[in-house]
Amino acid sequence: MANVETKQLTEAQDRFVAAWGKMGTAWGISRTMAEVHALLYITGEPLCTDDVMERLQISRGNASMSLRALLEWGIVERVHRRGDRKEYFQAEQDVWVLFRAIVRERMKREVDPMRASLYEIRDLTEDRVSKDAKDPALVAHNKRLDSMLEFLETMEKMSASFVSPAGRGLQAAAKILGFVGGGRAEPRPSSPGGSTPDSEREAG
């Protein structure tokens, strides 16, 4: 029985790793990096580079590069075992801390550079507007850029409130809205035929 349960657990872990890896590519990170993180998270225990290589069947170079990247993202940390000279790695287990770190890193890597570029583009026409404010195309152009910049500034403020390292605003907001609570997630309701209810399809 123990062997059967172990096999089922391993299969479930492998399926989670595969699903998380697929989602990672949609986020713009390498599939290997996402799979390494998924393995560390779902096993819930420190693993060394050799463990990661063996379980995922990847090269030492890929394992080391992925682990370094995860350390930079702040969702994996180094741990040491007494009497063992190997370096072990453990994933953050608090999902709220985990997703705050992911959102924060994506803001830094994607939104912040875009905002800087928009300010540079806006500066290209700033002087011309002051000299020729009657040019409707120019005024409309700057108005569109200003709207986008205002939105990105608002996103940055929300990020600071909800996903800062010390803040728990995202989780607090979700609790206030009744989106989170204790216990396991409830299964998605479905019609007797297994399809999504009409009310949910209309809401989507």
Second form
There are 2 protein chains.
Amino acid sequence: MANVETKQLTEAQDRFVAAWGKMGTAWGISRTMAEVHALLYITGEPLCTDDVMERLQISRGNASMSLRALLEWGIVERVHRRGDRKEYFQAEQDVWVLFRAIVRERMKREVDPMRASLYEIRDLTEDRVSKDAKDPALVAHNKRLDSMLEFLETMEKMSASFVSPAGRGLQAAAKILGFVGGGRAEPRPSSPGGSTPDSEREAG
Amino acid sequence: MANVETKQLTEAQDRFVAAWGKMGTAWGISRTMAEVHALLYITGEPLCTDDVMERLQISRGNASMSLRALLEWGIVERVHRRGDRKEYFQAEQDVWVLFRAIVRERMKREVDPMRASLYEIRDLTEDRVSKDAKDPALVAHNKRLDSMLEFLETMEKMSASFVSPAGRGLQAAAKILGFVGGGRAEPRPSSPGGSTPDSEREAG
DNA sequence: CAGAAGTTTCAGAAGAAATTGAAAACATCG
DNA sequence: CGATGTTTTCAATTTCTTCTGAAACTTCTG
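Starting from the form predicted alone above, please write out the structure of the form predicted together with the DNA.
Below is the entire complex, every chain and molecule, led by the chain shown above.
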């Protein structure tokens, strides 16, 4: 039987899971959550809570929490099997859809609140400046705040256009600019259209 | 005296520092490091280790570590004062330069290693596939790996173009696409050209 | 409705990361 | 060279996050 192959496959998957988990921590995502996602992604097929627990050697609580968080991020979806009461989970398979979902969530969670704070903070000193711009320190301070604010707003708008329903802005740009497809001569044996497989139904 | 104004200014700065620090943690940067950067940015002028310690109420060791890390990231630079043995530190003031530096560093630290891992992992199973593509699980697995790899490479190339010496790709695009400048009718009293002051020397 | 199968919650345990503080190393000056 | 002021290092400690496991809860089935 394909025993050797299966072992190799498992090992490769485990390594992928580990690498992804490590990267997750650097981005403020818990290791386990990233690992669960990696497992679902690389496996491709729907897994249930017990599968995840066993494969990753984690507790039920942890698996449940991580899966729910992934659902909230919109990068994993529930799948039901006829005649089976268990819930199964499947990861989004299109990397670009994945990327857009992540950008959308992070914007919502981190940039938007930051922007709101910045407005508040500016209001603490603003009126005084416009009334009678005498204190140079205050003026300079507000100029810096405004720069940052304008930057965040630009990011906001750009990301919104990347993430919009029709919004494949970045992906389209990547293609137009020639960033996608046969760049460096790294041996790549198969799947020429690999980055956006059509064999995938959109998540949701 | 401008006592009221100064108090307001200090409070606004403290709030900015806190907000920035909070955001930092969500991005895998230690809170203190982000706070030190925020302080230097919003202050605008060079501060020494003791200034930072006092203002942020942190230990000498912590301040020293954080400042050095910021130097390594290339978003803060050393400044020396004539007739003063202390070192002073000043933050990059152009938000776009700051952003590019951050993208560059994160790519280098997180994406590149990930990409390297992915290549290794693919090699674990690859030869078998190209030799005799019989196991569908293996084929599918490698297709997913390739998708991810191609995605990371696209990102790599795009970010490289944003970060290159002449590379103001993203910033230029933002302007061309009309993302920069008077979008929403939020009251903005001053500094029309705020986001790209010409007063920048490249960091590093 | 009772029982079975599955999922979620949460207080405490375990683990990871950040921080301190004091000693060591370093640099500059007279 | 030794005195003096500055920066770096790192083991111990504190703080924060994540994980566990068992109980509570929900949903389905006969």
